[in-house]
Structure formats: C-alpha cells, structure tokens
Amino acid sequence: MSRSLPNILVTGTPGTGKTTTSEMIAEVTGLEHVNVGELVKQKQLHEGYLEEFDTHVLDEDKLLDELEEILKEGGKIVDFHTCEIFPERWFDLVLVLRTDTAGLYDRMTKRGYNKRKIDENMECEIMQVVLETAHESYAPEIVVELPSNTIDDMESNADRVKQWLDAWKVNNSK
C-alpha cells in the first residue's frame, strides 16, 4: 500500500488504555481514530455474543472486508486488542500498549468485567501475549512497545507518535 500518511495499530490487553492513547494521537497528530470494538458493533461485524467472556464473537472476513477499505488511504490509527488477524502491509508501525498488573486489574474492575475476563486478561498481560503475536506479525523495527499506566506516559506515548510522525512525512516526501 502506498499512502500519502502512515496507519498506526495501537494494540494490547484490554484496559491497556488503546482507546484513551489512540485519542490522543489523533489529537496531536490529525489521524483518523479507528476504534475496531465499536466498528464490529455498529457495522454488525460479528457472529453473536459470548455471554461468559462478554465480548462479540467477531466475523473476520466482514471486519476485514470493512477495514480494507477505511485502511487504503492511511492516516488512521487502529485501536484493537487482537492485532495478528490484520495483514502486515496495512501498518506503519504497531504500538503494544504494557500496564502493571495491578493497574490494570482496577481498571478492569471499574469497567465492571466479570471475574473470568478479568482473570484471562490478567493472565494474558502477565504472559506478554499480545506483545508476543506483535513481533510475530510484524516486522521488528515497526512493533514498539509502550508503558501505559499514568495519563503521563499516555500523553508522553501521543507525543512520541506526533514525533514518529512528523519523521515518516519527510522520510515519505523524497
């Protein structure tokens, strides 16, 4: 894909702050904030509702088929927990949000998941998961990971990306 702006993936557990980070990076930065939760709810991108783990089950092809062509022309920032099940070519970079445990065990807790998500979470931080099928997906030097446990670091994480950015715009324009 060429694109005459980059997307971004700002991926991680769920509670890692993508959605409060990827907003701030449109903030700074102009992008086009993708949440992908909200997409597969409001286009019906999914196959149902699984009750225990109170998430949708997702339609992959439909959410593929959908983010191609939002994706094509870049200038977005992709804000997903699952970051494999996207195809390399459509990023710039990948943004791996970490927060410590017990930060996120609260914030989990306030957003009221029941005991069996907040527990397949937890263990999925600990475990590096998502940090784990970044690297495998995609190509080292684009998979950053970021801390993400103050609205300091999210805001220090915007910054970063504001300078990422304005390096990828003279690098693209020779």
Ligand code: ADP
Given for the second form:
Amino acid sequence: MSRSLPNILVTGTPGTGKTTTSEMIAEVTGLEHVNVGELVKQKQLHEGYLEEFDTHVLDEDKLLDELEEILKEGGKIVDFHTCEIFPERWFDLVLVLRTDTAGLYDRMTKRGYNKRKIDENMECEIMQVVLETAHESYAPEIVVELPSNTIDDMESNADRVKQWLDAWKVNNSK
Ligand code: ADP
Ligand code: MN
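Structure of the form predicted together with the ligand, please, following the form predicted on its own?
Whole complex next, starting from this chain.
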C-alpha cells in the first residue's frame, strides 16, 4: 500500500495508556487519532454486548471494512487492545505499551473495572500476551515495546514517534 503518511498502531493491555499516549502522539505529530473501541460503539460495529465480560463482541468484517476506508490515505494512529485482526499491510509501526503490574492494577481499580476484568487484564499483561501477539502478527522490525509507567515515559514515547515520523518522511519522499 502506498501512502503519503504512515499508519501507526498503538496496542497494549487495557489501562496501559493507549488512548492518552495516542492523543499525545497526535498532538506532537499532527497525525490523526482513531480510537477503535469508540468507533465500534459509535458505528455499531459489533454483534452485541457481553455483560459477563463487560465487552462488545466485534463484527470483524464490518470493522475491517470501516477501518480500511479510514486508513487508506495514511496518517492515522490506531488505538486498540487487539492487534491480530488487522492486515499486516496497514501499519508501518506497531507500538506495544507496557505497564508494571502495580501501576496497572491501580489504574484499573480507579476505572471501576470488575474483579474478573482486572484479573484477566493483569494476567494478559504479566504473560505479555499483546507483545507476543504483535510479534506473531507483524514484521519484527516494525514492532516496538515501550514502557508506559509515568508521564515522562509518555512524553519520551511521543517524542520518539515524532523522530521516527520525521525519518519516515525523509525516506519516503521522492
Ligand atoms: P488505555 O487506552 O490503554 O486503556 P488510557 O490511556 O485510558 O489506557 O489510560 C488509563 C489511565 O492511566 C488513565 O487514567 C491515564 O491517565 C493513565 N495513564 C496512561 N498512561 C500513563 C502513563 N504513561 N503514566 C501515568 N499514567 C498513565
Ligand atoms: Mn483506551
């Protein structure tokens, strides 16, 4: 896919800071933040809500069609906790945010998640599920693991993306 600007995927266990970090990256780079969870709710790209798991069941076909359209021109920061449902060709960079367990636990408690969801997400983070899935789904050179424990981390992550984007522009200009 030829794009005038790259697409970046920001993924990680819920609570690792995808949305906050994506907003900061958008501010620093001028790229556009696409919050997939919000999009799914707004455009009803799901087959219903599962009370027990406090989650929507994705309508993957609908979601992929919608996103294909949004991403084709490039310049998007896609924020989602699942990374294996997207075609590899969509992304030029995949960031996997990581948070230490104590900090992640606090964030989820503050969010009012139920115990089941907290346990599930804690295990997901400890077992590095998203990182491993990202490595299985994308080329190794585009997958970057980033710490997301502090505001300083977030700022330096956003800075890093800005530098990466500047280099991308140089390498992809004619
Ligand atoms: P996600 O989108 O991955 O679920 P959010 O961006 O909504 O995570 O962040 C969850 C909570 O953690 C928010 O209250 C946010 O302010 C806080 N947070 C996120 N990233 C960091 C960070 N790097 N340092 C400190 N707090 C953070
Ligand atoms: Mn979020």
